[in-house]
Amino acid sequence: MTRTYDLAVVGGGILGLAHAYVAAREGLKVVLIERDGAASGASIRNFGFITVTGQERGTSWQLARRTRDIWADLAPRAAIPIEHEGLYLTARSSEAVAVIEAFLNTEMGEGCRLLDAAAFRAASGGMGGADLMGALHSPHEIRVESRFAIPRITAFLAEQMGVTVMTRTAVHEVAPPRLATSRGVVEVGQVVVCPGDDFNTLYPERIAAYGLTRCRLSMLRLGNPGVRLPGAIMSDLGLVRYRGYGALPEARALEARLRAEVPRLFDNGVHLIVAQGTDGSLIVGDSHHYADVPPPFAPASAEEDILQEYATALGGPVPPVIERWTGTYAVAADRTFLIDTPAENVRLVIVTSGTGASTGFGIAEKVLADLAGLKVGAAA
């Protein structure tokens, strides 16, 4: 029997879930199609850290603010705990402090503040290396447990929002009103394709035109450090890596200093994020290696560098490693996401910066305002 829907979303990662949620929220009949039994890619292999502060200035920063608000509304309704709120980014040099001060003078610094070393140590239960000079505090971020949140959103869409979820289903052809799948034909009015870093199954020629590649990251879960963190913590490597800070002129001097002091961390693409779960364990990462097809073999030096940066930035002993894993995601040199139009009733959407959890809901509103004429988000 042929099934008919207003919108089909291909891909069950966070970006696909975001499109299905926004469409169902606005009253569309939606089918979400995922080729595996459950999402198992980058969407569950990250920090679950919805990052606003440090996103690229302009559109990405605005989309992150909107996405954070949607997460805050959706999480309690989908029984997803908010593990903690806020961000603390430590500064260990005068150059790092200068970047933070410059950031606070932009519109992106609204609500943020520069703490001195004593205030950060008081907030973090005594954490901070010997060279700590201060920390940027942002109240804007929230953190969920990705491996739990993604299946909970999927279940919430199916159980409470009327979305039909088809798993273990491959899509062979997108030609509205016909969608050819491994489980038969689905009739749809419009389609959003969210392939993640699958560049070859649907619209490979169109994807190839954007010159995308892939990033492989390394992640760790550490034991409980014996203190409750007040929010996620980053080190000042993030002031170089995150575009909202790194594009500021003051970041050049910091980058030069860090490249001279810790060149191997740049070789491994390491910057430090530490996020804590309900059980006290820490998600810690990450490293970044780029290739068209990244091999599954992560260098031991990447893990060593992550743990060394933890010890240097936060001080004290490093908790034992409980889990380790890798993940891959799509990247582009010239954009943080792409929206392509293969046909009038089809949109191809890929986050190309590893920020799907942080910008996905905002992107979905943007796409559906254009594709389906929905008056949502900034379009409302």
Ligand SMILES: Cc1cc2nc3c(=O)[nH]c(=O)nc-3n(C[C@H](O)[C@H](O)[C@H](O)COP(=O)(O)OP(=O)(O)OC[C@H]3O[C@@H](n4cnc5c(N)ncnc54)[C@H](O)[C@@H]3O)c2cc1C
Contents of the next structure:
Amino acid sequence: MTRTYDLAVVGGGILGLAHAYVAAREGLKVVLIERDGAASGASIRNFGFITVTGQERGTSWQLARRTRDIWADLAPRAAIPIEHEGLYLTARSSEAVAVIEAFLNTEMGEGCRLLDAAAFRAASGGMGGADLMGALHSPHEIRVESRFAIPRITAFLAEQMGVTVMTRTAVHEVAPPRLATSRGVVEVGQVVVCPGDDFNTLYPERIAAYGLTRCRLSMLRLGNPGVRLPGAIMSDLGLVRYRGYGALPEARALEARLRAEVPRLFDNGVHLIVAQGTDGSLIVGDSHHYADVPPPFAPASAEEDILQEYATALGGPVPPVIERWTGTYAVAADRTFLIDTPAENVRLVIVTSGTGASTGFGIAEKVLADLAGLKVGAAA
Ligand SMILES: Cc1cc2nc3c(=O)[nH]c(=O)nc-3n(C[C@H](O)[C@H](O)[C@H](O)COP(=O)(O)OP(=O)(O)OC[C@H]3O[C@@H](n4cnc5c(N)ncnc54)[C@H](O)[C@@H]3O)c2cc1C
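Pass me the form predicted in complex with the named molecule as well; I've looked at the form predicted on its own already.
Then the entire complex follows, led off by the chain already shown.
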């Protein structure tokens, strides 16, 4: 059977959902097509941490601010609880404090502040390692439980936004007005392809031109530590890794110090994010290993390093591990996302920096302003 839509979105992860949401909100007739029975890629495996502070200065930081606002508006309408607001990033050396102070002096520091160790411990129910010197507090972040939020947004789009959701449907070929799928032809005016880190099904040559690779991350869920965290928590390894801080000149001295102190954590690409769910359990990660085809075999040392960093930054005892999983995402050396134009009425959109939950809605507005002429986001 042939069906007709203004816009087809390929991929049911957060990027695809963001495009479907913005397009439907602006009155387009939308079909969202997902290969699996439900999206089970990076978007449900992440922390659900919608991060503003720490995003790369300029475009990514601005897209994250816009994306956070859209999440804050959408979440209550889609019955998605906001599990946390704000970020606390701990510092345990004068070099880390220097990076935070430099960050606060940029435009990105607006609304953020440096807490002393006592203030962080008071806010976090007594958490904090022995050598804690202070913490950056950012009020801008929100956090959702992705394994719940992604299916909820999908259902909200279908039930309340008039989006047709086709699951268990692989798209083989994109040639509007014809989209060839494993369930037959779909007729469409325009198409946005959001394939995540599938580089081989649609537009493999175009994707290859960007020189992408993939990153595999190890993730853990720990038991309830018995305290309610005031927000998501990161350690000072994040000051080197996240480009909003890591690109500041002050980050070089911190990186040298941390590389000397904890070299294996750099080998495993470990930095610490701790986020708490409504049941009190903690999502804790992560590690970063890069390969075109990341082996599914994650080293036990990565998990040990994550738990070691938890103990160092937050103090003991470390709650028991109750779940473990890995996830992968696309990576480029030279950009945080890409928007490619295979044809006048088609866009290929890939987040290439592990920040899709934080920038996806802003990117979708940017893409659809260009592709469909919608007056949204910066174009409004
Ligand atoms: C462990 C982990 C932690 C992370 N933490 C965070 C975080 O806290 N904050 C943050 O902002 N980002 C985080 N990220 C990054 C973020 O999750 C990704 O950037 C984002 O999920 C990418 O979304 P996506 O929709 O592009 O890809 P995906 O979620 O991978 O979805 C792509 C979908 O497209 C479908 N698909 C592909 N090709 C076809 C086809 N031909 N036909 C039909 N369907 C197709 C796939 O089946 C898949 O469901 C994390 C990532 C990981 C792995």
